[in-house]
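Below you'll find only one chain, the form predicted on its own, shown as structure tokens.
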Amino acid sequence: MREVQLLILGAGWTSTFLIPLLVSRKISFAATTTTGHNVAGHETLSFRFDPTASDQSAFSTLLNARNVLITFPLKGAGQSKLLVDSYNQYHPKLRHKAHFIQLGSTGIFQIPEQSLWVTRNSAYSKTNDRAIAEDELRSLGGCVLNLAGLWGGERKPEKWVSRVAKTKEDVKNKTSLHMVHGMDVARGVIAVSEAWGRDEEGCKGERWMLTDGFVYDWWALFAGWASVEKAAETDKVTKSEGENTGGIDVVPSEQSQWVYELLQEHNVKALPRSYEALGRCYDSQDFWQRFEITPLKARI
């Protein structure tokens, strides 16, 4: 059986991005997907892990690989170690042990009286289900890379306005936002394959936090995007009328009216706000300069 560097297990939106760098840079890979479909323009292998099932030789199926990226959760004790032991047990001939890398969520960082700076090494949620399977992933020699917020490609944080703000108590409430771009999640996922392949200790029971290194002010986001939303519908309204204003005297979004009440009564001079009135803020620089790149698509 041929050895690929990389082996994707659940090829979803991650691997839109991924798979391209991959072909790119003539790297080997294999990917899967529950259905087998095609992503990016490539084949994936039917395969779906069941922690359930007490039999795992689905796993027989999949190719030898020197590095494993797992991209769906793994949840509470117990899931990550059937998964590295079934991996290992139908691939008992790799010319190398196989690294194991799971993507996680800096969710996990969110807990009551967190530090206003918050980087890899600080304090997470122990009782956190998929912190649980990242520490069990860790402690058997994997890596965990914990993502910000996804963005890139259909996922345009401007279209989520409506949904997260529906009040002004909801504008009011929000503070940090923090984000990475899928291109920087896969430029990292490589960088961390290929620094493992060069030092074998190096990335072994690391936990590492992905961020474009901004902090970002949800209220400035809204401010900022006061016309998109309201743009798009008389753009849908005039462009069915054979019209097009071009968004000519559109009325700011109500998040950004309440963004601007909100200042006055808050006495705010103006945005962003200071990096203690959002309260949490993530330093991922340690990911960066670890592995010597910087991100591509800094700022939303």
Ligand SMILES: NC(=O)c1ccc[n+]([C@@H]2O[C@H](COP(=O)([O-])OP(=O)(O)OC[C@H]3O[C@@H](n4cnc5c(N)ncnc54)[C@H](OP(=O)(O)O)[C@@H]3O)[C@@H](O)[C@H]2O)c1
Contents of the next structure:
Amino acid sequence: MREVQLLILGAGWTSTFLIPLLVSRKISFAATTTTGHNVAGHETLSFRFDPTASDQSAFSTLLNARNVLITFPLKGAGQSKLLVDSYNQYHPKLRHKAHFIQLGSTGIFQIPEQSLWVTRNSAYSKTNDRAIAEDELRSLGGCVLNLAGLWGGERKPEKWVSRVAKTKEDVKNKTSLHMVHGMDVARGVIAVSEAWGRDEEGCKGERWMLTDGFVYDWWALFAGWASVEKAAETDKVTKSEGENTGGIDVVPSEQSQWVYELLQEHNVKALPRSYEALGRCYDSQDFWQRFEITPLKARI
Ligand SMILES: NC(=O)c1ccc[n+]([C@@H]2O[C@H](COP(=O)([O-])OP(=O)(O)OC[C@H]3O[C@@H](n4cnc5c(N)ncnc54)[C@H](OP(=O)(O)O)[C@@H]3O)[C@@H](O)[C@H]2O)c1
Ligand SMILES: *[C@@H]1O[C@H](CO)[C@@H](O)[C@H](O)[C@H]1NC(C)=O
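Go ahead and give the structure of the form predicted in complex with this ligand, now that the form predicted on its own is out.
Expanding to the full complex; the earlier chain stays at the top.
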């Protein structure tokens, strides 16, 4: 059976960046979706992991791989072990045991009493379903990448304004935001899988946090998007509309007007607010340092 460098279990949004990059770098890969539809112009195998099924023979249809990327959430105890065991059971002839990489979210670090600066070594919710499954995967030698908010392509953060902040109170409560672009997730996944081929240290059993290195202040974003928000709201922003800051007499968005009222009310002299005022700041520099790349698409 053919062996690929990377098997993507769940070629969703992230793979619209990852697959073209793998093609461009001539890295062998295969990918699955639940329905077997094309992604980024490439065929995918139809595969759905059902953790409740007693028959896991669907794993026999998957290719041998050096690295297996799991993009969909595994939850609670048992699922990670079942997935790893089933893959290994149906791929016994691999020269090296496959490396498992799971995409997770930085959401597990949002706990009461969290410190101001949060790193991959900070406390996280041990009772979070995804964290439980991630820890199980790590105990089996897997590597977890906890991603900040994803953006890129159709995911345009300036479109989210009216959804995340409907009232002045919503705006008032908004503090920090952390993001990472799909392209940088793709570059990160490839960097981890390549590093792992040379040396398992830093990969096996680890948890990493990925952000683009910015701590965004939602107030600064609302203010900065004062003129794009209305056009973006419709969700059908054409390129020229989305970039349009040039209406001659445009009314600033409600959200940005509220921001300037709040600055006055809270005696904030300028934007962005201080890290202390934001109160939750992610530091993911060690990821980029360890894997010797830097973000390509920083600053939303
Ligand atoms: N949205 C954010 O801001 C954010 C932030 C941090 C982390 N994350 C996490 O990052 C990861 C990747 O996100 P994404 O947007 O690329 O995900 P996505 O677009 O939802 O892709 C998930 C893929 O997994 C497949 N899949 C779902 N359930 C499956 C199952 N039981 N067995 C096999 N395949 C299954 C889906 O198949 P189909 O294509 O057939 O549906 C799809 O291809 C997710 O874990 C997400 O929670 C998201
Ligand atoms: C804003 O935060 C306060 C204090 O944490 C909370 O009581 C209130 O419900 C929040 N309001 C909204 C609209 O989220």
